[in-house]
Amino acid sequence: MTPAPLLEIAGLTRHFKLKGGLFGRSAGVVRAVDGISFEVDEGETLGIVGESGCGKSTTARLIVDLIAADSGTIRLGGRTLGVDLELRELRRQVQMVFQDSYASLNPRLTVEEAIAFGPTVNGVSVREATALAHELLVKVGLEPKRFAGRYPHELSGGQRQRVNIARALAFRPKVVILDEAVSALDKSVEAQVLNLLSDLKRELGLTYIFISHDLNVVRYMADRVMVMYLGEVAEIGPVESIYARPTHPYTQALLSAMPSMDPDQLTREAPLAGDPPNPINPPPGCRFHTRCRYATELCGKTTPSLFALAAPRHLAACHRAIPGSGHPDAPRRLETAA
C-alpha cells in the first residue's frame, strides 16, 4: 500500500486584482496561480522551476498562508487547513527560507536572538530557546562562540543564509520551502549550502520544496520536478524522467537552454522565442500555444489536462501527449477488445 503524501495541494488559486479604472475600480486580475494541484511525499524534495512570473514564489507563499488563497485546499499529514488543521500548526510544520538572506533577518536582533525568537514567542523559556539556537548553529556549521552574538550586517551572505536555515529548523518542521535560497550566493558558497541542506535532510528527515531557476541545481537536489508556466503546471515527474524525456514543449525548451560543456551539444538557435503572454489576459486553451512550434488550432481552443505518461508519476499537460486528443502528433487512441 502506497503511503499518503505528506503535503497535498488541490486547486490552489490566487488572482491579484489590479486597480486603475475610474474611481479605483478593478482593471482586471493577474492570474498568478491558477488552480494548480500537486503532492509532496514525506522525505522527498520537489523542485519547482519555470520562468520569472510563472507563479513559483506565489505558490510557496500560498502554502504557508503568507498570501491568502482565493480557492483550493491544503492538506498536511492528512489534515485540511481550516478544517482540522490550524494555521498556527501549519506554520510550525512548514517553514520557509527566502532568497534575500539580509532582508529575512531583523537587523536589531543578534543571531541567537533571531533563531530563538520563534520558540520564545510560542512559550519556550529564553534559556531553552537560546540553548536550542546554539545547537542549531552547530548543525548549520557556525560556531556559537563566534557567531551567536553577531548581528546580520556582520555576516557574509552565506553565513546569513545558514542562520535563516537554522531559524527555520527551530520549530522542528516537517517541510522546508526553499525559495531561491542559494541563488544570491557565489558558486563556491552555493555548493557548501547545498551540501548542508542535503546533510540536514538526511539527519532530520526533512521534506523540501526547492524553488530555483538553476536547472542544474534542481537536478542535483530534487527527487521530482514540477514545471510551471503562467500560473499552471505544465509537467511534473521524477527528475530522471523529466530531464531524460521531457514531454511538454516548454520543458523541452527550458532544458535545451541549459549550458553544456560538450562541444557536440552547443545551442545554435534560441530554444524559445518571445515573452510569456500577459497574465492579466492569458490566451485561451494551452497557455503556451502562442510560443509553441507544435501548436495547432486545437491548442488555442482547448485546455489540456495533466495526462499520465508511461513513466511512473510523470504527467504533462500537452495535447501531443494525450491519445486521441485530436492533435496530429498525438498517439492514436488504443482500441478496446470487443
Second form
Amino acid sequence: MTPAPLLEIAGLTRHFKLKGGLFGRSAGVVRAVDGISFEVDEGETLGIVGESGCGKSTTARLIVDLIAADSGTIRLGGRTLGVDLELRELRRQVQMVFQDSYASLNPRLTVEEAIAFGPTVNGVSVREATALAHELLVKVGLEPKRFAGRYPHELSGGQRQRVNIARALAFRPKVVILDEAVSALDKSVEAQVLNLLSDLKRELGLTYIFISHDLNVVRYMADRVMVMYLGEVAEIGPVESIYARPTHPYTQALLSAMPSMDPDQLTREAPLAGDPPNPINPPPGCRFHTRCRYATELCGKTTPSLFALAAPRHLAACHRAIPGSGHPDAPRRLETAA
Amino acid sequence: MSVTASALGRPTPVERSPGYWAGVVRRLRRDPVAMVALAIIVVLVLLAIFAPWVAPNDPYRSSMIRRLRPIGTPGFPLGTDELGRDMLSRLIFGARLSLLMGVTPVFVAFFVGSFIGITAGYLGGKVNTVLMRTIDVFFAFPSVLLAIALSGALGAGIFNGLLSLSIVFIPPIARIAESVTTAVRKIDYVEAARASGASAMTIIRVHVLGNVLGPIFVYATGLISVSLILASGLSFLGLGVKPPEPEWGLMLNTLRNAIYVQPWVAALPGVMIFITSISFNLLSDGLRSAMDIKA
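Compare with the form predicted alone: the form predicted in complex with its partner chain:
Then the entire complex follows, led off by the chain already shown.
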C-alpha cells in the first residue's frame, strides 16, 4: 500500500462575490476555484498549469489560507486543518514564494532581517535567526558577507528571488508553493534558479507545488501535472503520461501551443480561438465546451467528472474519455468491462 | 524547532549598506531650497527658545509716548506697535506661541490620525467602513469653519485652540494613513508575513509602519503651515491667544487699525507667518522628493 499523501486537498472552493450598485447588492459570483481536489506526495513536485485567471494562484493562496476558502478540507501529513492541525502550524510547514521578487521583500528590511523575520516570529532568538539566515544565504548561493546587509533594491531579480527562497526555507517547511516564482526572470537566470530549486529539494527533502504557465519549465520540474481550466481541474497525471498522451482537449491545445525547439514541429494553426469564457457566469456542462472542437450537445449539458484513465494516476474530466458517457468519441462501456 | 545555525555561533560580520534614512538625509542635504528652509526654521526655533535673552526689550512694556514708531527708529529697529511695545521683541516672543500653535496640533493629529488610519487600513472590512465613514463626516465642514466652531464651543484659550486644531487635522491625516496602509497591505511581503503566522501587531510593527509613516509624516509637515495660519486666524478672531500675549495672528489683529499709519509695521506679523509657513512647506517638499525613491 502506498503511504498517505503529504498534502490532501478536497473540494476546495472559493467564489468571489461581485458587489455592485447601492448597498452592495451582489452582482454576480466569480467561481475562481470551484471544488478542486488533489493530493501531493511527499518529495514530489506537482505542477499546476493553466491560462491566466484559471485559479492557479487562488488555489495556492487558499492552501495557506491567505484567502479564506468557502469550503473544502486541507489535510497535511494526515492531520486536518481546523480539526487537529492549527493554521499556524500549516503555515509554517507550507511556505510560498511569489512571482514578484521585488514586492515580496520589504524595502525597509535588509536581506538577513527579511529571512530572519519568520523564525523570530516563531520564537527563535534574533541571534540564532540571523545565523540561520546566513546559513540559508549560503544554501541559495549568496555570500552572506556581501549580501546579508543589503537592501532589496540593491539586488538583481534573480538574487532577490534567491532571497525569497531562503526566506521561505527559514521556516523549515515541508511544502514550498512556487507561484510563478521564476516567470519574471530572464531565461539564463531562470535556469539557474530552477537548478537551485532542484538541488534544494534533493538536499532538504522538500515537496513543491510549482505553478507556472510555462509548459517547458513544468515538464522539467514536475513529477505530476495538474491542468486547470476556469477554476476546475481538467486533467491531472504524471508528467510523462500527460505530455505523451494528453486526453483533455484543453491539455492538447495547451501542449500544441507550446513553443518547440524543433523547426520541423511548427505550430501551424492556432490551437484555440478566443478568450476563456467569463468565470462570472461559467458555461453549463463542461466549462470548456464553448472552445472545444469535439463538443457535442452532451458537453453543454452534463459536467464531466474526473475519470481515471488507463495510465496510472492519470485522470481527465472529458466526456470523450469516460466510457458510456454518450459522447460519440467515448469508448463503449462494454469494452472497459471486458 | 531545531536550529542547526546555533552550532555556528555568532553570525559572520557582513558588509552593510547605508540604511534608507541615511539616504534620505544625504539627498535632503543636497537640496539647497530645503536646507535654507530648514535653516530658517532652526533659527526661528532657537529665537523662540532663547527669546528672553535675544529680545532687546520687554515685549509687554507699553508707552503712550512712542506709539507706532516706524521701522528703523533708534532702540526699536522694527518700530513699535499701537501700545508702544517693541515690535522686534514681540515678534521674537511671538514665535513661541505661534510655533507651538502651528506644530503641536499637527504632532497630536499625526499620532491619533495615523493610529486610526493604519488600524482602518490594515484591518479593512467593517472596521474600515465604520472608522473612515466617521472620519468622512468631518470632511463635510471646511477646516477653518470647523476650527472656529470647535474653538467657539470649547471657549477661547490656548489649550482649547490646540485641541480644536488637533481635531481639525486628524481626518486628513487618517485618510492619508488609511490609503497608504491599504496599498502596503496588498503587497506580497505583507502577504508573506501573514503566511509566516506572525500576529497582526508584529506585521504592522515590522512591515507596515516603516513603509507608511514616511509618507504620512511628509503629508503632516505640509499641514504645519496650514495649522500656523489657522492658529493665527483663531487668534485674530479672538478665539485663540488672548491679549496682551504676543502671538503673530493676534498682533496682526490688533495692528490692523494702524495699517494706514504704519503699514510696514502692521505687516510685520504677516511677514513672519508667511516666512514660517513657506519654510515648512518647502522643507516638506524637499523631504517628499528626498524620500521618493524606488526603495
